[in-house]
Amino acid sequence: MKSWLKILGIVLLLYVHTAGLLMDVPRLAILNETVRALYFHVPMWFGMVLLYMLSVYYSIHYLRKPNPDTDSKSVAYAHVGTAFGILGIITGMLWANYTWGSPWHGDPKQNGAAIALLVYLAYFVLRGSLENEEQRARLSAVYNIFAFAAMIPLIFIIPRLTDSMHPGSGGNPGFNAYDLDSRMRLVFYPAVIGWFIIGLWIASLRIRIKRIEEKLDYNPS
């Protein structure tokens, strides 16, 4: 990963944390100051989906042309994507606690996100249960594709079809329909880009560590 991209990610997140906590935000009913959580909660989900997309891409690539390095990339992106998903749920629970009155309301989008993460956690359980490397890589690649296909309706489709307290779901307007002025967009979009870059950086480190471990196993001396 290019050094300038790492620096860009760090600079963007420094800006997001500073501006996100100090800049003025619209005084929306119920949300008030908690709307600042938008800068951290939603970008986590954006990052999770993008990282899962990369993971699925490398899973498909592995099935077409098996290569241990491709499998390592798929696993690394899935790991970081899942970490982002867990952070997304935690930040969402904190936000919900101050706006809905409790961390977990059984909202369709909350439940869908939790189920989607459980599906991906099962992906890692599957990998850990198989000893044969080729079989593990092949079966987990197939499972990864189905996990991603299951995540899309759980997070983006089903909540829109049922009653939900989330913006953009169950008939509620999305954030674009709210009075989110340009000040918030100046922080929100850099947050999405910054978190995604950091996710790529972490994944690249995991990939490099895996390559080093494989070299050490191949040349123990």
Contents of the next structure:
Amino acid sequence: MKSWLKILGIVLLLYVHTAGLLMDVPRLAILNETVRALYFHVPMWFGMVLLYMLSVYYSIHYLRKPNPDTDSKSVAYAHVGTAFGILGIITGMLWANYTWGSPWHGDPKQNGAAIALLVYLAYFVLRGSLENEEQRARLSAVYNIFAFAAMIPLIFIIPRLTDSMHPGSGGNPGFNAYDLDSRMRLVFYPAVIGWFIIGLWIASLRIRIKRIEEKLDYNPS
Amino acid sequence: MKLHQFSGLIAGLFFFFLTFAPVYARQEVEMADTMRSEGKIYVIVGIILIVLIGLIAYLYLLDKKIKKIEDKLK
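Mind giving me the form predicted in complex with the partner chain, seeing as the form predicted alone was just shown?
Full complex below, order starting with the chain above.
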């Protein structure tokens, strides 16, 4: 990973964490200042989806042309994506506690996100339960495609079809409702890009560790 | 000074301090530096930035460590 990209990610996040707390936000009832959580909670989910997209890309790539390196890329992106998702669900619970009234509301968006995360956790269980490396890579690549195909409707489609309090679902508008003057976009998009870059960075470290491990397995000194 | 005059003075002084003392206490005690203004929001900004910078520095050190091992293996 190029170092200018890392620096860009760091600079964006430093900007987001300062401007996100200090810049003006729309004054809305119930939400009050918690509207700022948009800068920190939603980028986790955006980052998760982007990382899962990369993961499924490398899974398909692996199935077309088997290569251990593609497999380790696929698992690294899925791993960091799941970490982002867990942070997203925890921050969402804290936010929901003060805006919806309780941390777990049984809201379709929350339930869908939780099921999607469980589907991805099963991916790691599957990987851990297979000894043969080639078999593990192939089966988990197939499962990863299924997991991605299940995650999209669970998080983005089903909540829109039913009643949900979460913005962007069940007739509720997305975050367009908050940023009538699009002030919030100036912080929100940098936050998404910044966290995505940091996610890529963490994943790249995992990929490099995997390569080192493979090298050591190849020619143990 | 008669007793009732003296007690009147004491009562007056007492009344004076009771009403005005809090006003004096409130005056100009607050040091209006940036970190204390606007509900001390800058303190939180500082704390969050310290955590963020700390974690990124950790990530950077990890990166360097892995690089060292990679170089050793080459």
